[in-house]
Structures are given as C-alpha cells and as structure tokens.
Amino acid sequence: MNIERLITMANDIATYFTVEPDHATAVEGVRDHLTKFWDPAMRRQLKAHLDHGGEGLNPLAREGVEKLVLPPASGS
C-alpha cells in the first residue's frame, strides 16, 4: 500500500484518540487499533517508515507505531 495513505490512516486513528485524557491509554489505543485491524504487511511497512524517520506521522501516531510488536514476515 502507498506509504502516504498509511500515514494518513495512522494519523486519523491517532486523532481519534487525542481526546483520551490519559496519554498512555491514547498511545495504547493507537497501537491496539493497528494490531487488531491492520494487515501485518501494512504494520511492517509503517514501522519501516518510522525506522527511517517517520516523516508525516503525528506524535501520537508515532508513539503508537513505536509500540507495535510485529509478527515475523512469512517465508523467512
């Protein structure tokens, strides 16, 4: 998937959680959503983008992506 689209989607998710008064809960909400509803390949692509600077990710999205635990890539 196009990385710009993934960034937009991750930022939209983070925006939803900005109303959460507890910051740690908001970060966990972003991470949990990405884990439950995103394909592993999408999560790997977004995590790789973060590893290369994460340009375009808002701070809450960035923190949620940092907390992702990725499954091993298939075929490895």
Second form
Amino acid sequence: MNIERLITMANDIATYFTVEPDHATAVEGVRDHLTKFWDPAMRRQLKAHLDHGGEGLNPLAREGVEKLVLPPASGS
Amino acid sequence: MLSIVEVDYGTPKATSKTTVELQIDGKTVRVPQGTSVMRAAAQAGINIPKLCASEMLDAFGSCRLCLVEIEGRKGYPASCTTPVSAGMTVSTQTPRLADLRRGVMELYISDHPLDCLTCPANGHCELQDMAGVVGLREVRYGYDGANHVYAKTPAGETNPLFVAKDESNPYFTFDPSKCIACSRCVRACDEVQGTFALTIQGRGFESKVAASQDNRFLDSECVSCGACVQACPTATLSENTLIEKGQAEHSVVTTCAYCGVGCSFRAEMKGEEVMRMVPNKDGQANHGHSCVKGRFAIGYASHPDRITTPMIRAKISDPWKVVSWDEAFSHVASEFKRLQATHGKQAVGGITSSRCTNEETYLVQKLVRAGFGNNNVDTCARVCHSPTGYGLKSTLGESAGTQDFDSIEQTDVVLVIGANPTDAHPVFGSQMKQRLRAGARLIVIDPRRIDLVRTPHIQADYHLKLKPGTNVAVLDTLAHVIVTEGLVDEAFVSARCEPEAFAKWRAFVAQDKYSPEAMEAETGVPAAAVRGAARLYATGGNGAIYYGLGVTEHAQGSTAVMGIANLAMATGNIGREGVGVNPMRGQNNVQGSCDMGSFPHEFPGYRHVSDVATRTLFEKDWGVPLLGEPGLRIPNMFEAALDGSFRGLYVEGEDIAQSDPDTQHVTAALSAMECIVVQDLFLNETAKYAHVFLPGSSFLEKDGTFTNAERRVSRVRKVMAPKAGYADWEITQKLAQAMGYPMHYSHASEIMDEIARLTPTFHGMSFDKIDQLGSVQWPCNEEHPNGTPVMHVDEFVRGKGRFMLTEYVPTSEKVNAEHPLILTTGRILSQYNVGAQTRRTANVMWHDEDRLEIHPHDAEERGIAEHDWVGIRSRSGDTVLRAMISERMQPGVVYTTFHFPGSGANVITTENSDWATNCPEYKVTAVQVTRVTQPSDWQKRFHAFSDQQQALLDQAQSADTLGQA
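What's the form predicted in complex with the partner chain like, now that we've got the form predicted on its own?
Next comes the full complex, and the chain you just saw is listed first.
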C-alpha cells in the first residue's frame, strides 16, 4: 500500500495519544490501536518501513510501531 | 384518511397511573385519570359520533357531534373535551342527542358535495360514516345559497366561496370543496409535524384551510410530511394514489427503509401493489408520524430503472450480458476463487449494506469470514458513524445510543451538535420541536444556522456557531467551564466512573488553554456563550445530547464522540430517562449493520476477532476456522486495490463511488480491481465499474429486521414478491453455496435465531418476540427479556465509565490563499443519502440539484449572484454547481449536499480521516470558489462515462428482450 498514507494514519493515531501523561501508556496505546484495527499486512509494511529508517513517522508513532508484535504471514 | 385497519379512539391516551371509574351507557368503565369521556367510551366499545377528534391530536370540540349527557350536569358537553371523573354517569345515545347530532350533520352536508360514489374517500370517509350513524335522511337547506361546493352560482355567476383543487403537490391533492373546516389538518401540522404551514383563514362561513399565505401547497412552507392527509376525515386531502387507484384491501406493518428513525408503517395494499404508506399509530419510534420520504417517496421500488436480471461482463468497457442466476453465481465463485488462488486469500472482500436487513448484513459478513476465509468486510458506517462505535465503546462500553426517542419527553436541556434533525431525521425532529415548545431549553452547536435554531415558537438559548473542524475545542471548553466552575456531578462521577481516569481528565480540561476565552479565536465562539451553554447543560435539569455526522466526519471524529460522552458523565446526564448520548444514525440500518459484525475487527455484538472465546464460539457454529486478525477497512481496500493485492469486491447495497470521499481516488481503485460484484436495485455509480450485477430486492420484497438509532429492532415484512426473484439474503446464501460454503436458511427468521444464539445482547431476540412486542430494543436477553429502552442505568456496560483525554488537534486541512474557504457537506429533507432512491421519485420537485450555499459577503467578493455557476476547487479536485446565496452560512464557510452523482461533491473532499476509524473528514475541505461558465473537466468525463455505461446497459437489455422473443 501507499506507505505515505500508512505513515499519515500512524502519525494521526500517535498524535491522539501524545496527550497521555504516562509515556509507557501512550506507547502502548499506539501499539494496541494498530494491533486491534489494522490488517496485519499494513502493520507489517509499516514495521518494515521503520526497519528502513522510518522516515516521516513522528516519535511516538515510531515507538508504537517498534513495539508491534506481528503475526506470522498467513499462508496466502 | 386513516389507515384502513386502525381504530381512532378520538383523543390521546392518558398516561396517569391513577384510574377513575365511571358509568357509560350503563357499563362500568375504568380508565386512567385525564382520559376523555370519548376515549373512555371508545375503549369500552362504545363509539360516540365524532368528526373533529382524532387521537393523534388534542381535543378541539368544534364539530359538536360528540355531545353527550352527563347526569347532574347541564347541557350537552362535548365528550372529547370533557375528562372523566369518578362516579360520572354518561349517556351517549338519547333521543335529544340524536336530534342534535342529526341537525349538526344536516348543516355539514348542506355544504358538501353529494358525489360519494365517485369520491376517493368512498368506503372510508368519516363524514359519510357519521351521516349514516346519525341517520341523516334529508337536507332541508338546499344548495342554492352560499356554499363552497360549486364553481358557479345557480345564476351562472362565479361563486366567490369556491376554491378549485390544488394539485401542486406531487403526492396529494387538496380539494377545498369537500372541506368541513374541522381543523384536523391544521392541528396535525401544528401538533404532529410542528411546521405551522396550514391555517384556518377567514371567519364563520368563510373559514377555509390555507397553506401559508394562501399559497399553493408546493409553494408554501409545507414539508409534505402528509400528517394533514392522514388526519383529513374526508377526501379534501387525499393521496394521489388513492384518487387514481382506490382503496387498499389489506394492510401490513413494516419498517421504513429511509433514515435511522426507523418509522413503523402500514403498507396499505391492493394485491401486491402499495396503495399508500400510512405511519403506524402504534409504531414505538414514530407514534403515527412520518416524513415526505417514508410516506410518499417509495416509487423507486417500482421504477423502470430497476434491473431485474443478473448480468456479467469481462471488462467495464464491454456491454453487459444478461445471464441466469446460476450462471452469475458460478461466475462470481470461480472469479473469486481464481483471485484468491493467484493473489492470496486476502485478495477479495465484501461490503455490507446499512440499507439491507440485519439478517442480510449478517450473512454477508459470515460469507466473508467463513466463505472467503478472511476478515475483509466493512460497511458504510465506516464513512459515517464508525467514530460513534469507537468513542462510545471506549467511554461507556457499548457502541450505541443510550436512550429511546421518547426519553426526550423528560429532557429539560437539549444539546444538538453536528446534527440537523428537522432535515435528516424529520420525525424525531418533530418530536424534539414539540418538546422544545413545551419548555425544554436548547443549545445548538453548528457552523450553520440550522432550522432548529429559530423556528416558530422555538429559539435556541445558545447557538455556538463554531468554525468547522473545531468541535473538540468547543467540547473541551464546555468541559473546562463545568470543571472549573464546580458544576461536576461529583456524586455521580465517584459512584459510577473510574477515579483515576476522571482525575486525569479533570486536570486536562482545567488547563488554561481550554478556557473559552483562550479558545475563542480558534473556535470563533464567543467565550460568554460557551460559559452560558455549559452552565445550562450542567445545571438545567435533565440534559440530553443529540449528535450526528457533523461530529463524526472529522479528523477528530472519535475524539469528539469521547468528548461528548465525557460531558454526559461529568454532569451525571446518563443512565436514566431524559438524558444520555444519542447518535442520530443516517441510514435506516446503520446501527444494525454495525451490530451484525460488519467491521473488519469485530464479530456480531462488537466482540473483537482476537477474542479466543468468541472466535471459538463462531468457529464451532460455522464449522470453519476463522481468522483472529482484523481485515481491511474500505479505504484500506482502495489502497490495497491500487497496489494490486486486493482484486475482488462484493458490494451489497452501497454506492461507494458516489458516497466515499475523493471520488477520483475511489474510481481509480475500482478500475484496478478484476471482479467487482454489485448487488443493488439500480445501476448505481459503483455498478458502472462492476463486472457482475446481481439485482437486489427493495424493503417491500423481503422479510427481516432493521435496527434504528435507539437500538430498536423492528420487522420488515414482505408485501410483494422480489422483482428479480430473490431476497438479498437468498442471493448471498446462493453465492456462499457456489463458493463451496454451505448455507441453508429457509426463512430470514432462522438467520435471526442464529444471531440470537451467538450474540449475548441478542439472546432473547426472535421474530416471534418482535411480533409479540411490536419492536424490541437490544440488549434483549435473560436480564432484559423485553429489551432495554435506557442503557447504563445502574452501571455502565463496561462497569465504570471511563473519561478519555480529548486533546484538540487542528485539522491539517487549513485555509490558505489558494483555498480560502471551508466547504462542509450535509443533506436535506427531501433527498436521502446518494439519492439512488429519492432521485427516482417526485421528491426532485423540492430538490433537483445540489447547490453551493455561500454567504452574501463571500459571494459579493467573488462577483457571484444567485443561480450563477460556480467552480469549487480543492486540492483533491474540482466541480461546478449553481450558487445559492444564504445567510445561514457564516462568512468563510460554504456548504453543499451530495445527493446527485453529477454534482461531484466528493470529487472535492479529501483522503483525510478520523485518526481512530478512518471515517472521512467530509465536513472540512479547504476550497476556492469562482464564477465559471461551464462544467468542470471531471463533470465532463463523468457524463461521458455515465452515458457510455448507460448505453452498455441498454444494449444488454435490448439483447435480453430479443432473446426472449
């Protein structure tokens, strides 16, 4: 998928959680949101993007994506 | 004219718990205090003659036909205006009363035409009935004198009292020559609809019914709800279908397929043809009222544009080929299997419909999860109320409104934010207006001056005319005032909410940056008005919040929903009648489609796919392994289509090519797919990009249920055979079978039984239960066997209410020199959503094109006059509409509707979306507006493409006709 779009969406999510005073809770919030609502392929692509430097991701989004636990790629 | 099966008890039902005993014609009768003598008699099976009385209206006492004698009282009181009292002895039939009534009827008939046999009301006319009841045998006065009946006097001169028929309204005719001046129409317009379009003009014998300033109905303030037509005891106001075709012979209760109010109707039928739709007096959502859409705009169901044969084609540039159902199913199955085999299991998906029934929606998501083996299922709530699901689940624990509509009768302060009930939810809008007129206070938060702000006998206490995109800022300022001025309901919060989350929230909103004064420049709302509104909501008694898409369709839609829930919790305005958080749902079954597991991350009943217990339950029942990871949302599907990983889509009853934002992006994605299957009534915009067309059925052609905005599950009943042969659930079932996944339901009720079996909030639900109770609000289970009108009563669904932090983040969609105005979108009364239904009815007489509303100042600066063609350009695209200069707008903000595909409203809207749910930011687009002389390039391409697609359809249909010959 268009990585720019995924980055924007991840940043929007992180921006919501930025207000959370407890940093660990904020990071967890981003990670959980991505896990609960994003298709694994999108999570995988975003994580790969982070592994390649993660350009464009805001700091909290980076941390959230960093913490993502990805399911094994399906048999598709 | 009333329904052919309803009994009218004459005056409204009394609600008192105290009962009174009296004697009527020797019978002992017990009724609630406040009941009229007329109603008490009717309930005991004693029918007192009446003409001006109807239980939909307050007693009026003008016809003098319902006179009775009461022991110990003088004279002959009208039974409609006389309340019962203990020990009263009433006689309804005496020789003296008979004489009086006959005299009254004689006077009525002396000014009424005697054309009963050829009159539309013949056989169901109250005047005719009463003449029979009182035994009228002669009219001594003749018709030579003053009358309203004949156009000419006996001398051949023009009769000044005669008024010709008004046939201006496309749905009903006003024939003043048959009017008996009973005022029922005028009172219905006041008391039921609340528009005050009708009046009795003149005095004495010159009294006549007039619309507005004696205008034609169509030119008056009339909103064509039809309440007057229903109230009329004669043929003075008659549906045109009644005039053309005569009386219905049977009547079936069903549920309207338009907005989320979910009105109950009686489809009054002649064989398989609908004669008239009459709102059901016993309907628990609408209490016998309706709007122009539900009552009148059903012609689309039998429109010649309906496609009734399956069609396929290899490419969208090919002509359609008419095929048999079996051919269509096996074609789709082989295509989807091929795509999955080549591109992976995830390469296909489905979109469920918020216009189809619960049972149909449930089957589509089941087909995707169990048949396709992925979770790529979504629904149009993605683009409307998905933030409601997220926001209310996070705070209160359930993704649904908290009240029933009737709760507003106990409301003291109504707060409407981002909703326009009188246009988009008109029947509830009428109920709200009546409550406001009875004294409830009103706060409106909206960039536009919607009708509710100032309408006869209603004036909002506060209209916070915010800049589009600043909902969260305004909600935070309201919260700031409540917290810093000590208006929090501390007892409620400490008993019912999580203390830590509350403390965090309290500190958050108390920050100076959220004071109304600090935010004034950002929101455009004067600080004093915010303070006043916050105080009123927090301290004015029962406060109820009603919100709509003006809240959800923003980059911070979910945040705003949470902000609303926070306000309700902080002020204790939740968990009882009269209060609550009420999302106004757009389409008829948005609530239902969400409940039925249409979202890619949730099974029916809002249970996450990763929840092992839930998944195991479904796996056992459905007999296949299911995925525990969320699938693609609609906008994700588009992105995946563009990168080639998503190739096939089954769309049931949605029109994503028109309704979704950034049209050119959507059509590019659709063009990139290999097999798009559209199941619909018409060749809609999406179908023009489709490879398979499966003809669907209208709500009149199938059994099932719809769930309205108050979680009310009501029956949809089949009144005619499906025009294409199958109900939509049957089509999905056959498709599943072709895919190799077994489904064998023989009736929609069996699908509901499965839903009930697998969904805790539906455990007690069944067609039998709904038939028995009329309708049922979920949760309906062991704890709440008859349903749940008000939720979160003793505790929240999630246990303790949870305050969520709602930082205001300005949208990235900002005005600048290139795009200096903000475009916001909405809808109007006569049209519905993408207009596929209402555009195919006479409702186009009220709205035949989408216009751009613009403030006079912005128009003048650009040299734009009323009706001028104007180009609207955003960073996504541009389109051309005609201008409507309007002071309802604030300077800097323009507005349009999206009911016509050629308007291209969504060519302009952008890909921006809600952070949590990807609900599009429809309500905020930076644009420039200029005078132009021709359609936009997109519009030219659109029209050329549409013409081509229509030609390809016509070719298929003519080939089919030839084949049959």
